[in-house]
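Take a look at this single chain, the form predicted alone, given in structure tokens.
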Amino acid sequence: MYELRAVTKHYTRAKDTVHALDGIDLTIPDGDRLVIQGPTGGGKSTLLQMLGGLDRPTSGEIVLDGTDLAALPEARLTRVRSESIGFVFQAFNLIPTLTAQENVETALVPLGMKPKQRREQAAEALKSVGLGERRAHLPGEMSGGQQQRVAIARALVKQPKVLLADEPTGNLDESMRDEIMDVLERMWEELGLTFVMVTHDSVIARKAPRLATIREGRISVKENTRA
């Protein structure tokens, strides 16, 4: 369970303070399905890098499962990242000289995981998300879904306890948005993951669970009665 309390970030722009996030109080069951809106510039992205350790909080904590993940040394957040958190970005960011299997293997580089069963939990992870046929294609060779769909396997493919997805829709059109939120949505139930996702999307805002809404860096968050 994440539990966010008064979690501040503020930037220095010229002469300017921004106030990304301005005191966020925020609990995230385990298993929860949180989608986060809000307009451009009001904070989407930045509470998503803290929630992944990616960037640290000006002030508050940010505990996950009993952890403050904004009071660790560097390593031992790294080591949180590689192991229990699993990252989907709108740009897809696979290396293009690598195959969707190699790709996906790098995600398990980092836990010290033996060639020959990274290469097994590799190829598993991609069928799971439809594309076992394609483990030996470069990026250049699939579509916008079909990497995107890569990403994914390469996220979940440590089996992490918390996915964060960022516009991960958001270079689709509308038929690849569908079948990637059905991935998303199909891996979300049968991994028991916590799935918390930003989009500028209204249609799939409206479909989740939770709904969270950043403005000027403040958080309002409502059941989605509507999903």
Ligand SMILES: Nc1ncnc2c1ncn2[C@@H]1O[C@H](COP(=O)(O)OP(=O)(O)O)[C@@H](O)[C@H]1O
The other form holds:
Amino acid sequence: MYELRAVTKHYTRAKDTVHALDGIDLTIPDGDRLVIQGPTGGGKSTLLQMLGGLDRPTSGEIVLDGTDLAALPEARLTRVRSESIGFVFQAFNLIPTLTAQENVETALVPLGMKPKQRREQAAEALKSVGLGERRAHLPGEMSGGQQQRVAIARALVKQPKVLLADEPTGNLDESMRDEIMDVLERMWEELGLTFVMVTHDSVIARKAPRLATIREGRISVKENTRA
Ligand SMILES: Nc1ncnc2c1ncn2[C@@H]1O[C@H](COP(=O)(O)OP(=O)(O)O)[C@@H](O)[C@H]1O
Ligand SMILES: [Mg+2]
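So that was the form predicted alone. Now I'd like the form predicted together with the ligand, please.
After this comes the whole thing, all chains and molecules, with the earlier chain placed first.
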């Protein structure tokens, strides 16, 4: 469970200060499925980075299961990130010189797993996103939708507590968008994880139990009665 208290993030450029997050209070219970929407520049990606421990807030607390990520020493923050948090980005962020299988395995390396188990678990994750036959392919040899499925397998292979997805269909054309949404919806239903997704996709938003809107660094959350 996440408990965010009075979280701010300010970026200073020249003599301008951007209040990317301007006092966020938010509770995300275990197993929650939260969709975040809002205009460009509103602070959505910044919030996801804070939830994922990729960056630290200017002030406030980001408590995950009793631990304030904002105050953790770097080495422990890295460990929380590699053990507990899966991230899916708009731009896939695969390593171009590694095969699909090797890309997924990179998520298991920090966990100190034996190579054989790593191989098996990565192969299994690729199978679960429908890419069992593409394990030896490089990212450049796959469609955008397939690359994003590899990224989803990489995020989920370590069985994280939390999956964070930042506009995962933003770089895809319509048919591939459906492909990724199908995979994410299935993961949403099958795995009991806490799932926070920034998306403009109305299909997924309609199915989310809770919908948040971030505008000018402030958040409002409403229960989605249609879900
Ligand atoms: N690394 C950065 N340095 C300076 N300003 C940033 C940085 N990251 C984001 N911002 C600014 O913070 C605000 C929120 O950005 P962002 O979280 O990316 O919004 P969104 O994802 O909702 O489009 C924007 O005004 C953006 O320009
Ligand atoms: Mg963004």
